[in-house]
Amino acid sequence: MSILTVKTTPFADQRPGTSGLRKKTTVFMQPNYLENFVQSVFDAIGGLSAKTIVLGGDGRYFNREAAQKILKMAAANGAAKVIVGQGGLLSTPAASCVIRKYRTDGGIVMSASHNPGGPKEDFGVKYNIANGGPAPEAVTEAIFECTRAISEYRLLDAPDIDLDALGETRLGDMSVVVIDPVADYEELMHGLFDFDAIRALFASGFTMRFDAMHAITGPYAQSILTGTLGAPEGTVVNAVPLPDFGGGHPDPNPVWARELMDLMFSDAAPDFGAASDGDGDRNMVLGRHVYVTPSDSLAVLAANAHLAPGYEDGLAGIARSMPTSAAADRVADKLGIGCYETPTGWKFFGNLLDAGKATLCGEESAGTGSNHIREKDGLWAVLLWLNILAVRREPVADILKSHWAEYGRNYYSRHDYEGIDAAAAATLMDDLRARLGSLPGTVSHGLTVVSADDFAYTDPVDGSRSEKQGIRIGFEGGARAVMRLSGTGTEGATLRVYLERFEPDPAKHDLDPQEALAAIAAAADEIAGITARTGRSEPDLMT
């Protein structure tokens, strides 16, 4: 086996986003593209000499081929060991778990999260640091700078290794350890939750449907829910990970998980419904005839976390992304603990978790998690809900209603305008940003603007500053609209508009959210000129 030094030239489009680099699969498959980015990761972290890293992915198209290339590059760059999930598979939460358990120097996750998979769809690569969390901005910027200057990469000239055989093998001078992708993660979950109580819940006749969406969480859900906790066969559906996610869109929301939504709002609905996404870090939670928004889920989990053994001593604090509703803030206030508002992107929670300032974190984009790892964790959220249900023995709808009665209801929705012209989207945001100072006092659809700014965040741990994290427009009475461009797409631009209104009166908690937020949506459209600038009369997705 010999080490090849391959000459290359930079690609101009390799700046990592909030969750690594995501592009069309065909882009990653072109000569040198994957290799350039991976070599740049290695160079940006000071090389791999004598280091140990974790490698795994969500099983989407090109996962196996990319894993073999990355292993050979790691060997050529002097790594001591790579721990890789069997078949090249690891959910994103499991990758974080493994990084932390074995105290490795970091890891590479191959995923485009909730984006579709397949030869004509999306692929992604991101680097996680030694705490198990996504690389912070300083590291991703260093990676980007390396991609701009790269002139060569190193690759071991060797046959592919057998990724399906558990155990240790050698790749040149490097050890490759193929592990069961589920075992370490399940062990961690067992220490957090009362599995006996959840097992008794299922034994009592409690019914559930978990839609794994032919994505990575299927084997985890089968092993834990059906195997360990005794849920009946058939509880987990679409459980086999497929390279194209069965032709579906592995995003757990009311649109893409339509089959589950229809079931949960039918006469045949089970007691509890849940789904997870492509790489296992997002979740959707439903009760019989009720959808739990991610913002409400974070708040309910925070208010009830003490019912699970891993959180019975209380929470240090709660953190949420800025576009996420303020429902969790009200829980933090009552508990007398800190509440932190960060930009979108799980990496911003890492410092708060490491410093012991927060225990639970959440984003409106269906991501919730805790200090057990440094990623959001879809199955963890489902298990915490199950632990709460096992203790309270109340329907999900009743838990929601009692929560709103105690804390008030934050009506909330996200409107996505997908695949719009990137230049038009950027101009919309730039023009709106330029008018922020003049917006207060503006009246639109009966709502008066009282504040307008571009959210900036100063990390309370390390003092780092992040600018231009989303435009916030506050209306008289406490309602608000937030607008930002998403960094998770691979085509055009996605404009996300977040709408929120607080309602303290329990007699007004049964409105349809879109009806409750209609005036705010219309005002946001008029103020930003969304319809006029994008040509879209309505969003592509409302969650």
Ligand code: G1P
Given for the second form:
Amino acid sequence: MSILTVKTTPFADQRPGTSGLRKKTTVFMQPNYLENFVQSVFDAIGGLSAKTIVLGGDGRYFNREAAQKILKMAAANGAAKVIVGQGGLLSTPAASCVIRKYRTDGGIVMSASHNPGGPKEDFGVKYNIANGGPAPEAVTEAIFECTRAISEYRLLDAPDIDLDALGETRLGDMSVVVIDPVADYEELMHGLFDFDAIRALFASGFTMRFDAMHAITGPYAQSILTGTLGAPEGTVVNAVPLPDFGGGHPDPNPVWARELMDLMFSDAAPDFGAASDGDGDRNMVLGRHVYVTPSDSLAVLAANAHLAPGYEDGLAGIARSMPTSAAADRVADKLGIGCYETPTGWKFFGNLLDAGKATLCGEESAGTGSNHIREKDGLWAVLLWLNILAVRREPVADILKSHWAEYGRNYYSRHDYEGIDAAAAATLMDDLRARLGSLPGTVSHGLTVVSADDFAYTDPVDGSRSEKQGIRIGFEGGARAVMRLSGTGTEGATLRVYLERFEPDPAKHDLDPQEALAAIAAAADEIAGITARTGRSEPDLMT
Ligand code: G1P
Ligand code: ZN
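What would you give as the form predicted together with 1-O-phosphono-alpha-D-glucopyranose (G1P), now that the form predicted alone is on the page?
Whole complex next, starting from this chain.
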């Protein structure tokens, strides 16, 4: 087996976004595209010589081929060992767990998360560092610099290895260890939650539906919920991961997980419903006839985490991304613990978790997690909910209502304008940014602007600074609108508008969120000129 050094030229579009590099699958499949990016990752981290890394993906189209290629490149770059999930599979949280458990130097996750998969859809590659978390900006920028200068990559000239057989094999001088993708993760969950209490809950007749959306969480949910915890057969649906996720959009929100939504609002609704995304790091949670927003879920989990053994000593602090609602802040306040507001993307939580400043983290985009790993974790959130339900034995709707009665309700919604013209989107943001100083005092739809800024963040641990992380418009009375452009899309631009309003009065906690937020949405539209500039009178998606 010989090491090939292959000449190549840079691709201009390999800057990692909010979560790794995501492109159309056909872009990734063109000659040298994947190879350039992977070699750049290796170069940016100082080479792979004698290192051990983890490799796995969400099973989408091109996963296996990419895994074989990355293994041969790792071998040619001098890696000592690659730990790879059987079949080339690992959920994002499981990859983070394995990186940490075996104290490896990092890992590569092949995923475009909740983006659809298939030959005409999306593929992605992200690099995680030794703490198990997404590479911070300094690393992703270094990777990008390498992609701009790359002239060759290294590849072992060898046959494909058998990714389905568990155990150790060799690829040139490198060891390849194929592991069960579920076992280490399940062991970690077992240590955090009271599995006996959850088993007793199911034994008492508690019913649940978990929609794996034909994505990676299927095998994890089957093994843990149906296998270990004794949930009835049929609890986990769409459990077999498919390369195109069954043609669906593996994003657990009320629109893309419509089937689950419909069930949970029907007479046949089980007690609890949940779904996860393409790579298993997102979650959606529902009770009978009630949808729990991710922002509320973070707050409820924070207020009740002590009911689970892994968190019985309390929380060090809570961190949330800036556009996420302030519901969790109220819990942190009451608990007298730290509360952190970070830019969008899980990579900003890593330092806070490593430094022991935060225990729970969350994002409005269906991401919740804790210090057990360094990624958000869909099934973990579902298990924490189950542990809380097993102790409190109350319906989800009652838990939510009493939470609001105690802390007040943060009405919240995100409006997405997808696939808009990238130049128009950039102009909209630039113009708004230029007018920030003059916005206070403006009255729109009965709301007076009291503050307007562009969110910038200084990491309290390493002092690194991130600018232009979202425009915030604050209104008199505490309502706000936030606007930012998505960093994960692969076509045109997506404008995200985040709307929020606090309501302390329990007598007013039963409004439809869209009604409760209508004036703020109209004001945001007028102030930013969304309809005028994008030609869209309605968002494509409201979550
Ligand atoms: C989106 C979400 C963000 C999340 C990211 C990766 O990023 O908004 O919270 O961390 O996906 O799952 P965006 O497309 O907004 O840049
Ligand atoms: Zn994901």
